[in-house]
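Heads up, the chain below is alone and in the form predicted on its own; it's given as structure tokens.
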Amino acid sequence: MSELRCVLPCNGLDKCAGDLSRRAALELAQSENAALICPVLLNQNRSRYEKVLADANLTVIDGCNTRCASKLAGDLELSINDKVNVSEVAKALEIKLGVDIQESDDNRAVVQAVLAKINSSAADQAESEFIEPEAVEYNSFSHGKFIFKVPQNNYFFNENDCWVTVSGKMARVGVSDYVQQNLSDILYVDPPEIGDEFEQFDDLGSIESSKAVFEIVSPVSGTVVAVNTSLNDAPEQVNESPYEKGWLVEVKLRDFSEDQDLLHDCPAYFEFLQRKVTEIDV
């Protein structure tokens, strides 16, 4: 193993999803000689794990959408390097998890899929062909105590407040300033896998804060070629620089001219967002 790892599983061990989280964490710890962190002890006495948390990358294994392990890490302001949700993995496999704890081929398949997802590497990322603009200029408007920024050009938005900016056949996808302000402090970005193919308006991962989980709705169709790995250690870049350093996914476009018909350019999105903010009274 090239990097040290510590593993924080779900604490709901009386349910099937929580038990599978525990099993995956134990197997990961044994196979990689990684440090296993007890969520109960961590909550009661963080200092017990202070050294390993400082020296190793933190992997979180949530059992279900309650995300108790992720919330604990967020409450303690721990940096999450990798995260997986057992229930979401089971859903992708079309396996329905029961309530009772039991041994079954389906449950073993879920555990192995969780481990495979954790061990998948970003090393397969293609060398970026995306050419970054020299500078992004913004228009802004205020509403109450909030100031919302929108680029003046070269960005396109869907009505789910996700953006795309294009360089040749390549593009980067991210979320708007409006999204990051609503989420507040970003704790974790859960990106898609390298090589995933997707359609316009498909889910393209998620962003998690202490307040909510935001599903990234893709503004374009294409193939994932890279993810912003700098967000592993600094997810707050989405808050600080949502249109530049906080980009989420790099994609190879399939047919942008077709996708563009269903997107707002910068001036149109600026007007759309002004109406939206006024209507919901952010």
Given for the second form:
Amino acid sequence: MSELRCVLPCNGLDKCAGDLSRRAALELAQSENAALICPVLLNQNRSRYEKVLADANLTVIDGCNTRCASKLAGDLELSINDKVNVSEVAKALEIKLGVDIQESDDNRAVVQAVLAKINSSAADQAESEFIEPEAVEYNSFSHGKFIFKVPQNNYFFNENDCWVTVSGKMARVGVSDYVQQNLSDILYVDPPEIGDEFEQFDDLGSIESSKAVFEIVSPVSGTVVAVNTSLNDAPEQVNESPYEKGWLVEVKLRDFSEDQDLLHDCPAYFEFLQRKVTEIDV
Amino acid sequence: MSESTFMGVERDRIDWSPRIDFTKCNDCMDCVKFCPHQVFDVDENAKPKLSVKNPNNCVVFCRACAKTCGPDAISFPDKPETTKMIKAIRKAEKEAAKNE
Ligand code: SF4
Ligand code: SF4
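Please could you give me the other form, the form predicted in complex with its partner chain, since above is the form predicted on its own?
In what comes next, the whole complex appears, and the chain from above leads the way.
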């Protein structure tokens, strides 16, 4: 995650709300790894900020509903990562901002609330990041000439042999070792579209080998946020590392506790798979 | 061999298998070639040659053969309904086990 932030405050120097947005920005610039952007200079000479805009996430603080800072960012086609409106924050606190610039407890409270809002949305974003597990430990069993691996914990499976592993509100989905071995050399991965919403057991794209096509039956419900693009050039990663490097889709979960009702944990899937391979005799 | 349960629910209590619209089907048999679970049967002497002979062999929530069907003759039961029903059966069985 990028820790760098740049802050573009409104420049309403003559009014209370503008003054508060300036103060919040100054405080942010002190307490964090953040760079201030002067709206006047940005408007005059954008190149002056090119580097910081490229490296950092942009937070915009508007003073009032004229939203000069947001509009400026919009005109310059800057991508805004987060924005806060001082007047709206004040309204939520039931504090009336006067026109005149003044130092008061109320105004200090508004500045603090603006800062809290910016920091909590940063925390939300951190939570919406998928954190890869350190090292995955496996159990395995053999059947004929095959050896099947199943992780020891933190993965959940549906009976369509697709797995999910969860990190906060995010999760990754892939196929089990069994699918990978059944298909043998995977040649092509057809991922879903980013932004697609799907239900548990909907299909989430497919993978294809010279032997067959396998439809990914989603173990969870949610929204597609990313697909594993490294598989475009190296689909064999699904064979080599079906539970880790060969993940297929990253999703934002809708209601995992509900989904879990129809999923196996690792030991249960291990047993399920053992039964399955003896029954259908791969 | 078919699996006899899905998430602990007997397979024959779950209504999930392909439905063929014979007004669209053109007898290409792609679905039969595709599915590895002996769900379909072909009888050269019958009127529609194709039949869904072993519906309970069909993997619950699989819809793969529908994609191989050019004329789009294959459909499936409503998935959210099926999910709800499976959950209901599981819940009822858990309650029953508790009361024993
Ligand atoms: S793939 Fe479609 S058209 Fe071909 S036999 Fe099956 S149902 Fe009929
Ligand atoms: S849905 Fe899957 S298992 Fe069922 S008949 Fe079609 S291919 Fe076979």
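The term rigid core refers to the maximal set of C-alpha atoms that superpose within 1.5 Å between the two forms. Residue numbers count along the first chain shown, from 1. On a predicted model such as this, the values are computed, not experimentally measured, just so you know.
Core-superposed comparison between the two forms: the C-alpha position of residue 86 differs by no less than 2 Å.
Put the two forms on the same core and the Cα of residue 243 is off by less than 2 Å between the two forms. Once the cores line up, the CA of residue 63 ends up 2 angstroms or more apart between the two forms.
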